[in-house]
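Read the single chain below, which is given as structure tokens and is the form predicted on its own.
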Amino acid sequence: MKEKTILGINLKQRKIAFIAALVMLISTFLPFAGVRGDTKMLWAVAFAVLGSGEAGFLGSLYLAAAICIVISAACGAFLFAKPSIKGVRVWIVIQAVETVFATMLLFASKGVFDRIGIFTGKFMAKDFGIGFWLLLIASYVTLHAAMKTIKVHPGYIVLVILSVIWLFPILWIILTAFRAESGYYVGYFFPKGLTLDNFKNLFTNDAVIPFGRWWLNTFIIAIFTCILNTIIILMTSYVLSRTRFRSRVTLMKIMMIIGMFPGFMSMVAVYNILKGIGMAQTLVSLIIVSAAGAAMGYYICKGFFDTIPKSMDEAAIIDGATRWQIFTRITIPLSKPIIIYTILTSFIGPWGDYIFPSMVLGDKQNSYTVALGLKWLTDFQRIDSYYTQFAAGSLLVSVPIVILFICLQRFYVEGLSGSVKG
């Protein structure tokens, strides 16, 4: 049966956002959470923390919240009784904002209660009440039914709780990187108070942690194993596109199904062979090993440079041109964007590397990359002193890698398109 719709508005859908509003209302009278038998209404808590000078910004989610939750339900009122699309728009808006309000409540209730001194110390999030519980289900269920209201496709919902899923571990991180309470485990999502003394703690030079050389040492291997790699790449599919001899698909066959076995496998052999000859425990062995198996990541490369027209280089030919100047000045210059891909996968790879490092390097800590020393960091014996750091330490080696490759981005993109057609 199709829905009644006037003047592009959905009347059931409306009529359902309308109801779902008055029970989110409801819901702010109903038992918000409580701990052995003592309870408080959503309202109760707003007034304690507009009564209360030390709630700070976390609190002020309880007043902005309750506030947002009696304008959605009077815009639902009136639109119930006088319908307009542009006034369901506001209304979606409202909700959003209201929406977000109350599913932050889940993280910031536990900081927020300990600062005014409800259930201090003891409020654990099994303690909300079904006020709450109540209230969250009823406001994405006014978000929805508005925005199908009119026919606002309601995937947005889908992708914006996705994306703070998927945001959520990361902002924690950012969090516990500037967090002035140290411990591994707390009770409570945002902070209680704010510091940079995590990251001066990572460079002083009393330090317990050599986190300054750690880093040094991943950005030489990164360094020189980028540059190995993209020279050694690149000559290998420039000749695997450009040239025909024998055995040639054979080799690419083979080469292939090598690289589609993980690389440590082999690394208790290589690691004998390293000790064999002196390179455990060095950074240079590391930077060997890297290279010597680049060649295996040719096909990517290789794709890009069979979509350069052929009558170039025949062309070049004619004229006198060798190989290598073909190569050098023709198509690596009209190749900038798989160039651009190859250095920054080239680089990211050793940069972020746990495994062949940990098994090549051992114990020798100066010799460390920052990968293999953060995880060094999160051992029992140190987590819970050191947790904060290792935060911090994080998100120093994550942001390098973020600036550039936002900056290469779009050389990024269509390095993978070109591939792609080839």
Partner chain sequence: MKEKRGNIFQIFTRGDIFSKLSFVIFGCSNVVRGQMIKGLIYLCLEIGYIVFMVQSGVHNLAEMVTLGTQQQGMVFNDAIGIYEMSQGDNSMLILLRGVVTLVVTMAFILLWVSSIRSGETARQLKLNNKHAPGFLDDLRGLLNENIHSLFLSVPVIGIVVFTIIPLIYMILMAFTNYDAEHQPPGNLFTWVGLTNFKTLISSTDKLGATFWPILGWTLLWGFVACFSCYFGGMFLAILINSKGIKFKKVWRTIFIMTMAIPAFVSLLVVSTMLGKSGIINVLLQQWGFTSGPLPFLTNGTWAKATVIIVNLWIGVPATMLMVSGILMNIPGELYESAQIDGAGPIVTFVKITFPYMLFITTPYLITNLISNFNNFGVIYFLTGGAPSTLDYYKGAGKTDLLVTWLYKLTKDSKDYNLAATIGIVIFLISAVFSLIMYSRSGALKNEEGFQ
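Quantities reported herein were computed from a predicted structural model and do not represent experimental measurements. Residue numbers count along the first chain shown, from 1. What changes on going to the form predicted in complex with the partner chain:
Assignment of C-alpha atoms to the better-fitting superposition places S385 and L175 within a single rigid part for the change between the two forms.
Form predicted on its own done; form predicted in complex with the partner chain now:
This part shows the chain on its own.
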């Protein structure tokens, strides 16, 4: 680092932050927005909006932003004269608030301007003037430089923006699930009224949406798949990892080659076979087919077993243990992370599985799983009447799984990294 650092304050960054803050201040006197030559600067907009009386929460943003800019610039000037780490911290907080406000202006302006009508004609984002864009850029530069001044990681800015983007659809579905007004098309983000009826309807309106039934079906499938698949995967991986027999490598190669064909290429044939043995359109067939293919997913579990030292098996064999005893008394107890990982993934699988159930169950709605049912609800004929119920249903499926997943995240990572701690 070439810049001088005094008392933990980066002087070069402080200078940049101060200059950017000044630019912000100047930009409030530049044309903020204008429709057809009728341009106003930020102060004029702020007072016009407040003066109209029907500003509301978003309308007060303009004045709030303007005041924040002044305070922030003043902070910058003060800290330029008398630097202190605490002062910069306060400055960062004020500047962060200002940056959020400035960003919100980008999204809120059209609504506010059109409602109040301070411009003649509709306002569009392209009507923002140089003042606004300069303000927006300078806000972020000031924040970034101010954070760097006292070595706060500027990555927080990126993380906050990314988090907003990532959580946006999730927030939308949560809000929709509690929305009182039904319908797919609504012209606003935040619902006008909140209700629990969407959840209630899912379970009471059995004639149209037997959601409780769907949920139970999926739960039953998940439980059985989970037990059978875990046992099969553990047995297969154990044998392929810990024992050596003729045709072991051949078997692994065959499974690898089969795995390269797209799974549902053979769906039609499987369906015909199920029909032949009289099991089409049943939940049992889903469990059986899933268990039948479970062994193909042995890779990760075998990778874990491979990391258990072989000497343990050898010692046990010398002591007269059979392979079965080694499996149940040594390998299994040592493999908690991978067992939990396997249980977790095979339990979650059926909740999201769509293609095969749709093929096997066809139009037998009583046997639908949640994935099929919810997809059925978003059909273009139904989406308008059932969109809020769809959201509520999605939430009921996702929340338990997300909680399960987050609690067991540790095992997820450990299971993938092997039994030997580095």
